[in-house]
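Starting off, we have a lone chain in the form predicted on its own, written out as structure tokens.
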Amino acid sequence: MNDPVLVLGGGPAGLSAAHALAAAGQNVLLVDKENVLGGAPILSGYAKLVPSGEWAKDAIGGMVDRVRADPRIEVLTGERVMRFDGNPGAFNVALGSGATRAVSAAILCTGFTHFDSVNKPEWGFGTYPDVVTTTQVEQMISSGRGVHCPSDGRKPARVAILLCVGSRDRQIGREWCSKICCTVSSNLAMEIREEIPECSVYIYYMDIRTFGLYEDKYYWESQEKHHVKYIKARIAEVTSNGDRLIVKGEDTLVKRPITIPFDLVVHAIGMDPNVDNMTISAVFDVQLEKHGYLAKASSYSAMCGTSRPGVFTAGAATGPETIDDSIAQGQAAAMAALASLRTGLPQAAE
């Protein structure tokens, strides 16, 4: 119990799993590939989160400064971890920096990548300045300048938000809901709407998943309140006329084809398991689940358990994951992996 727990990755799940540890008593080694904490929510610059509606630099904020000023957690930024070595409460650590350092567990808060659209051409992005990501819109509303056409500033006076870009899409390869994005979408469309009250704004869908008590919050809310529309349709593709952009599709309610003209379309991006899952894999010894996400103990017996005992993993390192909900599990984490030091007993996949 004198070595630390390595927790990788500085994100809302790894954040939150340091400073369960170190609440408990143990000490904890962050180390972060970025120069700076806050994964996703900080280094995309997301604008208010789901469902809290805090800004992300002040929610994600807190919990960057909370854990920089516990004396019990030691803070590698810009690192790397190169070689992981031994055994369950006696693992050995090499760092990208030639350092080497002696840990008790780790825990895998690696985190996602978010899908890039070039991988969805027809679809119009880096083919038109004004096809965006919702990340984009959250830089947009998070720096300040409101939401306004790349092309030349000027504010939409009609978007579209298509859904399900990356996700749930056979034919790229992403066979996977990203969870969050029909309930985020809903969530900008208001905002949108109270920014510029006579911006029209369209959510084209397949169907909507905002799951559990997110429905009337953020759909019925976004629709009844801010009179976002929504339109169920597959999309062909995005063009332009040399004025607008225009939205092709097949509205699947009416069977019928429907053309419509935006200023700004925004695609609702998914989440790609990290692009450095392979090397993780490789480094820990960890295995990955079809998909290329880090595979899960069954929870019934090994709680955020891997394949390694003495091996933990937490938030959308596993698959695509809402903030709160990675929070949570990198509490469990960090609790699983004090069970298992202080037991000895397996906390490993079967």
The other form holds:
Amino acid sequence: MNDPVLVLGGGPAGLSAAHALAAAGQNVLLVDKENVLGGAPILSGYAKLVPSGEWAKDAIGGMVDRVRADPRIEVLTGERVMRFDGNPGAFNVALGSGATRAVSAAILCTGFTHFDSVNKPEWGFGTYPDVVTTTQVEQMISSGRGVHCPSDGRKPARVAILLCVGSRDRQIGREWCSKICCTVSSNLAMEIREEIPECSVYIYYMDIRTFGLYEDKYYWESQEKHHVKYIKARIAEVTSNGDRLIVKGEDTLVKRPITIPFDLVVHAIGMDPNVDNMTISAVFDVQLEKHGYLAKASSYSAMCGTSRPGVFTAGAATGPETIDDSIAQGQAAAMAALASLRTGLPQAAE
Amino acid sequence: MPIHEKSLIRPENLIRNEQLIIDGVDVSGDWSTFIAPRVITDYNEALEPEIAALPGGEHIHRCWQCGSCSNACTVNALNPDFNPRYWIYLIRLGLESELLRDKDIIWQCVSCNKCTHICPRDVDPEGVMKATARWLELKGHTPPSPAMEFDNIFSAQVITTGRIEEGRLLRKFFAHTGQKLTQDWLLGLVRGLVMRMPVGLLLRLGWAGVRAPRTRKWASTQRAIEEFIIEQEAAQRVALGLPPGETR
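Same protein, different form: I have the form predicted on its own, so give me the form predicted together with its partner chain.
Starting with the chain above, the whole complex follows.
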């Protein structure tokens, strides 16, 4: 029997990889730096997930329970990997607690870090309490408190959602699309309209990227059924008149500047590389790609591989990713790791 | 705000000085080419629901501004200011003052429905144009268009008699809109009819024009239609925040 496979990170990808390995009879060591499993959906208190519509605590919570109950999976939370040496099939892991463990392979499911809106000060986050992030709105919904203005608790009459906050912005070195924010924002807009029917919701966009089957389910549905309004403008600044927030920008379709009052401004924050990626790169001796995510090996010959043999990766560790695709990649990484242990590292198909 | 498009300079803001010399310097020409303050400071959120409440406007909220309608538009090809895509956007945002700038050309839609057939979101832009023209009339921004006058005379005749008699329809329409009956094309048409039609048919045509026959047992149908129209108009006026009472 092989030594356990190390799965680093207990979010959707890691939970999926651990479960898949265990289901195939492989022992697993699942390590997460946080004290609870579940990753971003649980730690950040997401509400209803795209596209299932299930509550995060039920959907991801179910994955956590399944992993917790599995005798083949040893879970270490509040733990970090300090050193990782050895060769495929025989690696040694030194943990933060000082313990060392032998593992046969590693799957890095270390996810992403939410963009910190303070890095775009012109949009008012950190200055005005009623400027919040999509994550905070998720929390308002998932906590049962409902959508409200943090300043005084009132229900907003008018909400602006600003897309591409921390994405597609050379000024702050983020030259990627975070992939899911358009869809998440459309979804949140619909939830706001359902909770507060008299509230008007405006989405300020550069492009709408509700890709694939999210097009009609989120973008069209939000317009057609929930009368969410989409305005083509990248907002220049968010200020306040002392009473309400003032959103300034240019409506590019009517070619006119806008200064519109709002009660609540929501930043659709993007997905940054995990803040720990430099450390992860050094500890595991794996390369990062140019944006700072983990570099992937060729999909055609070494799916879920990294630059180091025997070390695999899945999910948002390698770039902005959806929950469903992270779960799929977790399972794919499990398959790649198992195959490498049973038949040796794959020959390049090309 | 820098001028970034010359098209944004509005002619009504221009001041032309044919001959202006200040301190011996000739400064004749167009003044005030600066763009007057034109910042959008609020959205009128009532506008879209008002248009959507009128027949044809129901699906305006589906629009995503692709511009297929304006590209396909027959009238836009002749007059680039006729821009359904733009008006739909203005209505959706509630930029009423901007919409009113074009009030005198919106009614010009010829209902060719090219936009309807090309729209990827099934907005029915032709219906929206109709609804918008109707909105402009109901709100008193524009007088009834000739097309609307024709429709009114047409329906009044149907409601009264249960049928259409083209001769009287044309006479009334021309009288109402101050047009001469002796227009060349009309005289030509009548002359052609008289020369080519069987005599019996001509006599019946003439007789119908004089006598205005009614469909038999029409009274109850007439009442039902009238009630329906009054009901619909009242509903439309209420949706626009107008008193329901007035009818045409």
